[in-house]
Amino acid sequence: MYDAIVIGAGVMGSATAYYLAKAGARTLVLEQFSRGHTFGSSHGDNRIIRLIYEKQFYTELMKHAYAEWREAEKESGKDLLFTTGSVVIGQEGHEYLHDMGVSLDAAGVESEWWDQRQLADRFPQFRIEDGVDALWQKDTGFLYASACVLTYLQLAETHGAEVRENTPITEINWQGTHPQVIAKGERFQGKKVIVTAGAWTGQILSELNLPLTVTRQQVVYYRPTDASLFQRGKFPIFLDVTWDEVLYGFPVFGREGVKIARHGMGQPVSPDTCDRTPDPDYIEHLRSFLRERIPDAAGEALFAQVCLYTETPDEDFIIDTHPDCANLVLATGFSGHGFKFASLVGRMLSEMALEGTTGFDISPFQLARFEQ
């Protein structure tokens, strides 16, 4: 019998396996695809890490997540987190920017409000008009996404975890004293089972009718006229809400080109039948934005990729135990902004599995909120 069985080896499952194994738990990881696959939500060159949030409880949790990522770097000897600073751009008085500023102030996090001239002086790549503000925060950066997943799996294995790839599960029998997981005709028993299966969680735990919507998202890399203008140290992470949507982007890293995407607004899909061919209209829409806001980045589209969000109605996470089985823990519904928290979520889930509770406040993430 295993002390813990982790279902899904994306970033959440990989981090959880690491913390479990490091604590001495006999840990099994079951992944339906190969490690580092591109079918879910954890692959790619980078994900934003930031303290900037409209809701203060996320900002407070991120303080701990940053520290946990640095510990992973220290133990692995790998660079995973890169700091660039960020600007959030929106119309004067925009609620999104206002709420972020209030949250940062309440959490004691340093930030600055910039006008058009201040932004142009620091980052001349941007073109903004009168009546537009920018919120600067120096600690924002990005995580080397695919490397984070692989690093946590490698660390977990170093501490004794067993990782089985290409092992899709067909059933979790949680009615007995200890849950059983059936995968590829084999039965695995664990004192605890942790489900971190991303877009497939709703299928695996269908009896819960979880309020999850899987949506199709796209990212695109564009060729800049001068790549040197968009390197780390010269160009920040940015979020922009002036087009009545949240558009965000990165400096050049990994692939050639400036990466940009739209947060949310994707079509509901099945993770098993999702069309993974990028849309030409979407690519041109983003290029139109770049022509207006960052014209030197608006070159040809070099690469585009489809990924998935698993969204809750309020865009807050689900981190809880199964209401009918205290030995089954689940973490899902990260709604396109969870990757940065994986270092902390892994620790939380490990504590919940091994100690029955976590020292962090997860009350905003409990299932009971959907019953109200």
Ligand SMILES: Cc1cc2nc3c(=O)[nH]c(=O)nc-3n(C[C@H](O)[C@H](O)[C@H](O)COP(=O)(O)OP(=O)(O)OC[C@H]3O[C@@H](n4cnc5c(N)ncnc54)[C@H](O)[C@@H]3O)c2cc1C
Second form
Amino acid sequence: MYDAIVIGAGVMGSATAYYLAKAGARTLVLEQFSRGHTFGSSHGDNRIIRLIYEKQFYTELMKHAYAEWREAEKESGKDLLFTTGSVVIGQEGHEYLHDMGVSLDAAGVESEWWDQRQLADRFPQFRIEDGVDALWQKDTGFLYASACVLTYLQLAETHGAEVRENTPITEINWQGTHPQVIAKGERFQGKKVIVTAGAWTGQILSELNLPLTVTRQQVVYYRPTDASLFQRGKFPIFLDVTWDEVLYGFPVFGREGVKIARHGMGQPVSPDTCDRTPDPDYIEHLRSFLRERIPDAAGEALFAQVCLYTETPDEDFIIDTHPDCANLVLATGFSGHGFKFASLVGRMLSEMALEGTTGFDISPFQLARFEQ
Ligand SMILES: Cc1cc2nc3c(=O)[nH]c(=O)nc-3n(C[C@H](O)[C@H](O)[C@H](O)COP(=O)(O)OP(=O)(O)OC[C@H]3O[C@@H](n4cnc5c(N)ncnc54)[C@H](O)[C@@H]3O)c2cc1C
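Taking the form predicted alone as the starting point, write out the structure of the form predicted in complex with the named molecule.
First the chain shown before, then all remaining chains and molecules of the complex.
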């Protein structure tokens, strides 16, 4: 019997397996595809990591998550987290920026408000009009996403975890003393089972009727006029809300071009039948934004990719124990902003599985909130 069986080797499951195995637990990871696949939510070159949040509890958790990412870098010898600083751009007094500023102040995190001139002095790549502000925060950066997943899996294996790829689980029998997982006709027993199955979690735990919506998201890379303007150190992470949507982008990393995307507003899909071909209209929409805001990045689209969000109604995560089975822990609904927390979520889930509880505050993530 395994001490813990982890279902799904996206960033959450991989990180969880690492903490479990490091704590000495006999750990099995079951992944339906091969490691590093591109059908879920954790693939690609980078994900934003930031302390900036409208809700202060996320900022507080992020302080721990940053430390855990650095620990993974130290143990693996790999560079995973790159600090670039960020600007959040929006109309003066915009609620999104205002709430972020308030939350950062309350959490004791340094930030600066810049006007049009100050932003132009620091990052002349942006064109902003009068009446638009920028909130600067120096600790923002990005995680080398696909490397994070592979690194956590490798570390987990180094600590003794067994990782089975191309092994879709079809059933969890949790009614007995110890949960049983069935995959490819084989039966695996674990003292604890941790479900980190991303967009597939609703299907796997169908008895819970989880309030999850899986949506299709797209990222696009555009050719800049001069790539040197968009290198790390020269260009920050940005989020922009001036177009009544959240648009964000990165310095050049991993492949040619400046990566831009829209946060959310994707169409609901099934993870099994989702169309993986990016939409020409979307690519053109982002390019028209670039022409206005960052004209030097508005060249031809070089590459585009589809990815999935698993959204909850309040966009807060679900991290909890199954209401009818204390031996089954689940973490899902990361709503397009969970990657940066994976280093901490892995630790939380491992503690919940091995000790029955975690010292971190997961009260905002309880399933019971949807019952009211
Ligand atoms: C375009 C895009 C941009 C994003 N940007 C950011 C960002 O900037 N910052 C940030 O913090 N977050 C961001 N996110 C969100 C973040 O990437 C996700 O929250 C995170 O990757 C979710 O990880 P996961 O492990 O829960 O899911 P997944 O990565 O989908 O992993 C779930 C795994 O479970 C496996 N699985 C499912 N069913 C089964 C089964 N039956 N048997 C075995 N295995 C199974 C799947 O194959 C998959 O590998 C973004 C997401 C997208 C799509």
